[in-house]
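Only one chain is shown below, in structure tokens, and it's the form predicted alone.
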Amino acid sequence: MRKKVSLTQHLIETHRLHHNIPEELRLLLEVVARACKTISNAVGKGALGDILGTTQDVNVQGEVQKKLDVLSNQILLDSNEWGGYLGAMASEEMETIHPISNDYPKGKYLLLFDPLDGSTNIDVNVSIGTIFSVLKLPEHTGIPTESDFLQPGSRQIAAGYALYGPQTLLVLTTGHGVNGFTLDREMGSWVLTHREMRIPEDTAEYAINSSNARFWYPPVQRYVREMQTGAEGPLGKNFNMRWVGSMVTDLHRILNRGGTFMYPADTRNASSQQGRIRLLYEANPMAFIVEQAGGAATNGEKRLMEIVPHALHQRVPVFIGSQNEVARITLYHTQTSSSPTE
């Protein structure tokens, strides 16, 4: 039987090989992982912990906050506030950044997170997750500002997600492949269980919210129509559609067996030509993970991680997953003048 490898051991051994995880970054990743364990415990209690339902508040995205949204956000803030490795944090649930208090030492990293992805699934006991991304704080002598977070995804130091399902999983990249860890609930530790995860280049599955079909731009309509025609159509094979409504859950399936996740812009927001997925909190960290696993991620016209953000809560169209299928839908966009941009 293969010896169990803990998250800490994996990070230390990775640093020995690649010299890319100094102690401060390792501590940061370990604390984020510990916060995810705390969130997992809260998720597992459900109604017993009085965390189901909504609050009376609306977040910066204009969405009514779930109780577990607020709790998860606070857990991540409290866990990472005092460690001395961060300059500031930013969350999908907060309007602006959260600088580290003067009560604590400051560090050279920035942490961004979506504390609870797939919130609409909370009350119906469907898998949800946490997404996070780590950037390096630009060198300056002042207090961190929003502009410090507006870095392209290619500058990410690390990214990952936790999936709260039948098992609690942590999937992580530090720029040298993707590895998955399962939470051993009896021991309370993360154990390496999914080594060097890879996405097949080709796929016969896709994930998209088909209820929005009437609003899609022509490239997306064309691509989905071709998949739906199956083996008799131009793509020459049958496709299955899967849609959970949680990006973490849908992309974890794709990471394990291939597929394409699509959340395109559509005619409902034609004036701004934006998508729905948040660039900094969702698209960039997931793109980093998927690319490190051999997949691809674009906004329909360009690589997601090349986009230079202009706002903390910027949204983008997303096409992410198996390399050849993402290339196909991206080609359809570049061939069509009505395709959306970032």
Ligand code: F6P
The other form holds:
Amino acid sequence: MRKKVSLTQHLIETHRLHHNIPEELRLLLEVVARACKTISNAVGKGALGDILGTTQDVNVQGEVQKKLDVLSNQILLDSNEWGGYLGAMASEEMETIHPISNDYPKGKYLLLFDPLDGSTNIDVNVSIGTIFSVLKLPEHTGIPTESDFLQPGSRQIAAGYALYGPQTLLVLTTGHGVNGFTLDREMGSWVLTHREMRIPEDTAEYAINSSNARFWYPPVQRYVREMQTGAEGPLGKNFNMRWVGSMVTDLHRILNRGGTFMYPADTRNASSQQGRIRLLYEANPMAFIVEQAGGAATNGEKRLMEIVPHALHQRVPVFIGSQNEVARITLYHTQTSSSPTE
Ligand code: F6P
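Here we have the form predicted alone; I need the corresponding form predicted together with 6-O-phosphono-beta-D-fructofuranose.
Everything in the complex follows now, all chains and molecules, and the chain you saw is the first one.
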């Protein structure tokens, strides 16, 4: 029987091979993973832990905050504050960045997270997740500012997500492939269970919120129509559709068996052409993971990870997943005048 490999062993061995995970980064990733364990525990308690339902507050995105959004955010902040490897953190749930307090030493990394992705699914016991991304703090002597975070996704040092489903999983990349770990609940440890995850280049499955179909632009209308005409249509095969409504969960399925995840801009946000997904907390980390697994990720025009962000909470249209289908929908955008812009 193959020996169990822990997250720590995997990170140390990856560093031996690629010299890309210095001790500070390993400690950072281990602490994030530990925080995800704590969140998983809270998620698992559900109504018994009094963590369902909403707070009275509205977040920076204009959404009513769920209790679990607030709790998960606090868990990630508290766990990562004191370690000495971070300069600052930024969260989808907080309007401004969170520089590390003067009580602690400062480090050279920046941590960004969506503490609880798919929050509309919290109260109905459907899988949800945490997404995170690590950047290097640009070299300067001052206190980190928002502009330090506005780096293209291609500069990410590491990215990952935790999926709180029937099992709790941690999926991680440090730029040399993608590996998945399952939480051994009895032992409290992450065990490497999904080695070198790869996304099939072709797929016959897609994920999109079709209730928005009347607002889509022509390239998306065309692509979805062609998939829906199945074997009789121009794509010559039947497609299946799945939409969980948690990006982590939909993309985890895609990472395992292929597919495309789409959240396009639409006529409701015509002036900004932005879509719904946040560039820094969701799109970039997922794009990094998906590309590392052999997939592709664009905004319909260019690689998501090449976009230079102009705001912390910027949103982008996203087309992520199996390479050949992402290439097709991206091509359709170049063939019409209504393609999204940054
Ligand atoms: O961006 C947050 C998010 O909850 C994603 O996790 C998810 O894919 C999407 O929004 C769900 O959108 P909708 O409410 O349109 O189904």
